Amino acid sequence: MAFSRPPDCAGVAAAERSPATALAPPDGVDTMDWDQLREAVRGCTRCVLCEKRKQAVFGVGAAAAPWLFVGEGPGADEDESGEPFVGQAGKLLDAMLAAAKLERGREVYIANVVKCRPPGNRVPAPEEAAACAAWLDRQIDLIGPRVIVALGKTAAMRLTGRESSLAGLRGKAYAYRGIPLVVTYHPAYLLRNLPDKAKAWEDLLFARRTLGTAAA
């Protein structure tokens, strides 16, 4: 399938985008419904990531899911399909969810810090994460999850607001927009570091306990 670049995005240099423009929330985002938000994200040109994407990757799952998993950004497979976590990392995430008796589209919603693929699958720049922040925040408001799980350091730093190693952020309960937040490893990292899968499982169990405590 062929995808076209958004016409108003082509040729816009990073230098032409001021930090104030990148950080200012989009007009009306706080009142957007799902359809309006999806359309706004599809046509977003708020940072340079729009220039090389095939499509924006909005997110997938139940609109009122109790669990929200937030990753870093789309990779090549996600850029093609338009759905997050569809490659090998996605298969591992689905296996982890199944072990916890969870399923995307049922109890789980999955999104990313940025909606467009960073070239070469590099880590999103802080200004790119900031430009996308309002989209993710509105998703969180619409979903109303009971617990958020940050997958990997980029998501952990974005949602906790703390610069630290992932090891230093794991094992603690935080809050984002009033919702309990737990940090764990990104599935792509676990594919390269299989022994840490046991730690990721501990984090999922901790997230479940955190959700239960919040609901009590």
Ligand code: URA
The other form holds:
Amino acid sequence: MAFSRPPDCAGVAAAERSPATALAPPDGVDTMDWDQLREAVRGCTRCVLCEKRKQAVFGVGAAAAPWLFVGEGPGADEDESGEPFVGQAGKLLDAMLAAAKLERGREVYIANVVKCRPPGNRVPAPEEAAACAAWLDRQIDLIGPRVIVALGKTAAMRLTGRESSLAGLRGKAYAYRGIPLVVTYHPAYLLRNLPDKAKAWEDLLFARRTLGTAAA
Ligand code: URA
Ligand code: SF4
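Can you return the structure of this protein in the form predicted in complex with this ligand rather than the form predicted alone?
In what comes next, the whole complex appears, and the chain from above leads the way.
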């Protein structure tokens, strides 16, 4: 379902979108429940990405999923549908999940670093990722996943706090908010670099070992 853009995005909120304000967490975010969080994200004007979105793409999955996958940001298909990873990259992600006997909505939650589509599918700017961080952090706290998988460089840099190539970041276990974090290629990259799918598979196995049980 498409939602109309909040009326205050382009005008009143412009001052609020100064980087300094955007970096302060939204009021009350740490105590929001799922409904409050969803509503706050739907009307969010914390960064310029609110201006061109059709709708914010909140995230999808089981509320207490052991696996959390974090992508970069919605593309055109996601902006249209309101669900993350529904386009071509999403189909590959679902196939990778299925190979690992995982399924979105069952033991997997899927979210993005930014919830609103960057125009032209450009990489989100660091200040946009920072403005959106509090929403993802609250999602993480509510879900309480046992492992986080960062998909691609934007998520990897945002969650590890390191600046490096994806190749330099993968293969190690990090922690984010106390939760084990691993890094792998973005499915959109894998669509263009099919041989690297084997490495992404290794990363999923590594994530599973990091999570610590074959059953989850
Ligand atoms: N790419 C992403 O990073 N996220 C999506 O939701 C879709 C494509
Ligand atoms: Fe708000 Fe995030 Fe959308 Fe920016 S990308 S307007 S911070 S929900």
